[in-house]
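What follows is one chain in C-alpha cells, specifically the form predicted on its own.
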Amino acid sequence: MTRVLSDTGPRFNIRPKTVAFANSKGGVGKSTLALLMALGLATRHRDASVSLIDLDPQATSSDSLKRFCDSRFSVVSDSKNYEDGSPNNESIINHIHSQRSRRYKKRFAVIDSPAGIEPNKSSFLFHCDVLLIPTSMSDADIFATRKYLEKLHRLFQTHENRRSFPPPALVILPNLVDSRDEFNELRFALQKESAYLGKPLYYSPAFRRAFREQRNDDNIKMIFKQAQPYTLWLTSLLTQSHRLEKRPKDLFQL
C-alpha cells in the first residue's frame, strides 16, 4: 500500500544508500528512470529494503509501483510543497533517515522529484549519496542541464562547511538517445560542466508503456530485458557511489 510522508519522525546518523532523480526540466524521463533504478535494486539485491519517494504531484512514479509493494518495497507519496512551492525538505530527510530495518542491512531510498523545483529550496538534496541529472538531447533539455547544474554548484559551495554530509555527486543521464552520434553531440555540448557524464540509456518504443499496467505486467518485463545492461550500470552507480569523487573539474565520462 502507498505511504504518505508525515511531518513528523526520526532522524538518525546512519541512512540508506540515497539517490534523486532531479532536473528542473519536465519531460527529460526522471519517472522512468526512477521505475528502472528502484525495481533494478529490489530485483538484484534480494536481501535490501528499497523505498521510492515519489514528490511528482503527477504520482506517476508511486502510482505505477505500488503494485509491486511488498515486506521490503516501499512506495511513498509526497506532492505537497509549502506556498513558495519549496518542497516539504522537513518530512522527506525524515523518511530518509527513517528507514532502518533489523530484517533488512542493506537498504537503498530512491526520489523521483518533479520539474521546477529549485535547488535552493531542497535541502534534501544534501542527504543524498547521487543526483542523477536526465536530460535528451533537444536544445531546451540541454539548456535547463546546464542552468540546473550551475544553481547545483552555487547551492553546494553555499553550504561547503555547513552540513554533517558532503555533496552528492553529480551524474548526468542522456535518456533516450537515438544513436551514438548524437551522444557524442551531448557530450560535447555538455563538455565544460563540472559532473560526471553516464552511459546513454537508448530510445526504445517500449518506454513509452513503461507507466501502462498490463496483465502479468508483460510491458515491464520487456523492459527490463531491454535495458538489462544499463539497468545493472544504474544500480551499480549507486550500490559504489563512494567510489566516485564529489566534484569532476571537467566533464568526466563514467
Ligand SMILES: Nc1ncnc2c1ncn2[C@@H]1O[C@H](COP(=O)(O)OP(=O)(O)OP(=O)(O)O)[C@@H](O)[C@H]1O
Contents of the next structure:
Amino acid sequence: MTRVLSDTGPRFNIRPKTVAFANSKGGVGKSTLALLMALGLATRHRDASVSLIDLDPQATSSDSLKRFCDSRFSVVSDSKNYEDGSPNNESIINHIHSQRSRRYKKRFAVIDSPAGIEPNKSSFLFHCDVLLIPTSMSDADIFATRKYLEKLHRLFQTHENRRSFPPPALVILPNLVDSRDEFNELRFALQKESAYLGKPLYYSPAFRRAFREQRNDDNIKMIFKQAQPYTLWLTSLLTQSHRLEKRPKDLFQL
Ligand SMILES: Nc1ncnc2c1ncn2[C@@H]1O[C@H](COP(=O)(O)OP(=O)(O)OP(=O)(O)O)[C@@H](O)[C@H]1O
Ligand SMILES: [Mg+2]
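Counterpart to the form predicted on its own, namely the form predicted in complex with the ligand:
Entire complex below, previous chain first.
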C-alpha cells in the first residue's frame, strides 16, 4: 500500500538546506554573494524553492531581489529579525523552518546578515548547514575575520545548543581578489584557522552594479555570465554540504 504524505507530513518538516553569509566586517561582499547564491540556486534547481532571509535593516539584497519573487522564490525582510543591533533568533529560526513554498520537496534558505553581528548572540547559526564568511584581502578585514572566527568557535564550543545541533561548516570566501599572488598571501595569513577556504572571487566592476535599480535585469545577467563557474561552485557547496562535515584542524582549501 502506498503511504500518502500530506504537505505537513514528516517529509516536509525537514529543515531547508540553509546557508548564512556573515562577518563582523562591513563591505566584504556578504550581500553580493548572498544574491549570487540565491539566484544561482533558483536557476540551477528548478524543482526547488529558495528563500532569501535578509537580516540587514539596510535591506540591500532583499530590495534588489524582490522583483524576482514568485511561487518558488521568496524574499523575507522582517524588521523583527534584527532589532536593536541584535538578531532575534526565535524569529529567524521560525522563518527558516516555515518557508512559504512547502509543496517543494527541495528547499533552500539563504541568510544575508548585517555587519557587526555578534556570534555570541547568533544561536540561529546552529540551524544552518554552512556559514560562509566573505573577506577582502585588506589587513583590516583579515584581522577582523580572524577575530570573528575565534568568537564563532567559542559559540560552537560553549552554547547549550551544541548538545542538540551540529555546528555549521565554516568556509572563508576570499572576495575582491586582485591576483593569484594576493590569494596566496591570504591563504598564508589564515593558515592556522580551523575552517575551510573557498575559491577566490576576483574583483570585477560588474559586481558594483549588482544592486542597481533598473526595470530589466541586464545587470544581473551580466554578473551571472561573468561569474558562472564561481556560482556553480558556490551553489554546489550548499547542495554537497554533507561533504564538509569534518571540522578541519587547520585551514583546508576547497
Ligand atoms: N568581487 C567584487 N568585485 C567588485 N566589487 C564587488 C565585489 N564584491 C562586492 N563588491 C562591491 O563591494 C561593495 C560591498 O559589497 P556588499 O554590499 O556585498 O558587502 P556587504 O558585506 O554586504 O556590506 P555590508 O556590511 O554593508 O552589508 C558593493 O559596492 C559591491 O557591489
Ligand atoms: Mg550587506
